[in-house]
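First, one chain by itself in structure tokens, the form predicted on its own.
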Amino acid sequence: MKILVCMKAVPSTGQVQVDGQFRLQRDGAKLQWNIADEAALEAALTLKSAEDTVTVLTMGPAKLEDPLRELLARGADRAILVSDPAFAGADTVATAGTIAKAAEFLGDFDLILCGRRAIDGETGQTPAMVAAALGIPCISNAESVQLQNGAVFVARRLESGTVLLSVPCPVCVSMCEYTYTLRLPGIMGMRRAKSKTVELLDSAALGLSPQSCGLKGSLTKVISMDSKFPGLRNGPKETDLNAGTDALLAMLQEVVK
């Protein structure tokens, strides 16, 4: 079983600058792995048997090489950095197209795992777009995933509860955040990671033209941006605990009518 885990490095602070084209300036920002993507990686490592391989892939700047090596120390077998100045400013369409090209370049994967959404963009579009580009099914909002006889069994979160699905491989599954807690790197894992190489893929290796990736290949154009802060709500102030509880209960009952 060949498992690919797509990871994204996101700003670890809300104080991120944007440029004249309303793109996030990530160069000087402190980055962390997206929370839902960490759950996807732990799910892959939990599924992995002695015969299976787990490959982690991310698209971003060259400084992500060391964070990728840390993922090798946590148990991944192979780390891929998709990096090229031409990839800068990519929207979900261009990002998914680039990731799909990288997945095809690396070989046939039985299972692709990723987070259901990134905390910086919150679009939740990329996993399904990657699956569509590869021509494979996609299961979103997964709470758990298991493998059996060449198929995945997924518990998928819905607004009304949970549905259990069985889909034959290959398939792409996007994991909900906090469903799997990513393990810490061990001493032996850190030693093994030092001897491994983080592989680099650029636009030339993937056969991508400048017009098909990055900002030029993006269909989304941000034309304006504004910061909105919630205003203070004007309402009665209640200092009595019982009276306040009764008032809150009345408000909730009115909402659900």
Second form
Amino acid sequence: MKILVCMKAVPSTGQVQVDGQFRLQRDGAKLQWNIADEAALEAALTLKSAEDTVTVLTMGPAKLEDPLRELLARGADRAILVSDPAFAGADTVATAGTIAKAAEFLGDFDLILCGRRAIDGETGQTPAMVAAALGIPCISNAESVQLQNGAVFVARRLESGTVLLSVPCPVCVSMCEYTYTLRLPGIMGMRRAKSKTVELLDSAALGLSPQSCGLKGSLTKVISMDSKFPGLRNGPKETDLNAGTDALLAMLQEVVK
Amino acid sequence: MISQNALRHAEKCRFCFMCRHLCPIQLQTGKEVNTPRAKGLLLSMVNKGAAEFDKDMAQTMYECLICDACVNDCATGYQPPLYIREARTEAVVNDLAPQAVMQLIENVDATGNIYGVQKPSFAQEGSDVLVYIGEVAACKVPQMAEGLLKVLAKAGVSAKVLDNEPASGVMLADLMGYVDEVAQQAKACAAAINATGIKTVVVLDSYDAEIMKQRYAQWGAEINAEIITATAYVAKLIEDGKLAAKAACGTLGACHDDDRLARTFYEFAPIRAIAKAAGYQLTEMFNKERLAKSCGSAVALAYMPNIVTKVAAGRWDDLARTEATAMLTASPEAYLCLSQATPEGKQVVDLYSALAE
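Any chance you could show the form predicted in complex with the partner chain after that form predicted on its own?
Okay, now the whole complex, with that chain kicking things off.
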């Protein structure tokens, strides 16, 4: 069983900045792995038996090499960094196309696990688009995933409960946040990770032209960006609990209007 | 592989010197390199390629009690234990940790505890509470464990103690940082506790209580019960009238606030309530409560006995500045360390045994 886990490095909450073209600035920002992607990795490591391999893949700047190495220490067998200046500014279509190309380049995966959405963009589109590009089914909003006789059994979260699905491999599954707690790196894992290489894939390796990836390959363009509730954070500080609750309630009522 | 978060704590020190005046190890050894800020500077130099993380630097990272005194008083709110723990992980991964530390880790591998011995059992059946004894009390201060169990029996509490009590992981965490091996110990411990179905866990060693309350859940090792320190639990029994106060013994004592009760749980009143109920007249040392000076930890004592004995002597110096003749403690770790340097004419008192008598 070959498992691919797609990970995204997102800015830590409260540190998001955008440039003149409304692209997230990741270079100076403190980054963390997307929470739902961490659940996807732990799901993969939980499923993994001795014969299986777990490959982690991320698309982003070169500085993600060390964080990727940490994922090797946590139990991943192989780490892939898809990085090229040409990939900058990619929307979900361009991102999914690039990831799908990388997945094809790396070989046939039986299972692709992703987080269901990233905490920066919150679109939740990429997993389904990757699956579509690869021509495989996608199950979104997974709470748990198990393997049996070459099929994947997924508990999928619905608005009114949970549905159990069985799908033959290959399949893409997007995991809900907080469903699996990502394990800590172990001492032995860290020792192993030291001798492993984070593999780099750029646009040339993937055979992608500049027109088909990054900002140029994107179908959507952000034309403006505004804060929904400017100034809300700058209100007076209230130290009394009851008065603070009343003030918060009034503020929420104002927003709902 | 020091994380960006830990490096942020290491590199943003503004050199205000407060931790220099507070660090119990620096106070005793006088070595500048033993200040938390110096440890941060060293790691910052490594990160910038200006120094190599070698055996000497690894040794320095272990000359720390992780007592949190520096955290408590850091003017800028930084947390040296964050990067010190990660540096220890780095030391173990790269075989740079001191030999004495590696020996303790091997002992944990072999026996589950740093002492490399079969952990003595205090197993008993009960249904009201589960008492978690911990490695230090079980292996080194058994009289305190017995004292606590007697106190609970005296109050009519039906207390269960596990046979083959699993390690909490706190000792391994001090030796090698928060790594998967520690989380695995935590999971085993949580599973054993949850299997009893008992809804209140009384934890004798506050170091164990800290890791259970603050770390277990984020490692997926939830305990389905309330975790309460033994000091808080016994103080409540006294408050509820289930334990009668003893007659005054005529001895003036000062309570030692152990590192975790002082700076993790901010639990100061319970130990004093226990001391009063045990018949002691109380005075206070200058460094008390959140500012209490550490007297050492059991793990540090095991790999650097000379330094920790000096640190414990430093705490006795604090007592010598009062009229008290007794250092009162309900912590097995503190009892063990203080016992290494008890001055003539002074005594370290295990409050549970005193209350049980």
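Residue numbers count along the first chain shown, from 1. The term rigid core refers to the most C-alpha atoms you can superpose between the two forms while keeping them within 1.5 Å. What you are looking at is a predicted structure, and each value in this text was computed from that prediction instead of being measured.
- Core superposition gives residue 244 a CA displacement of 14.8 Å between the two forms.
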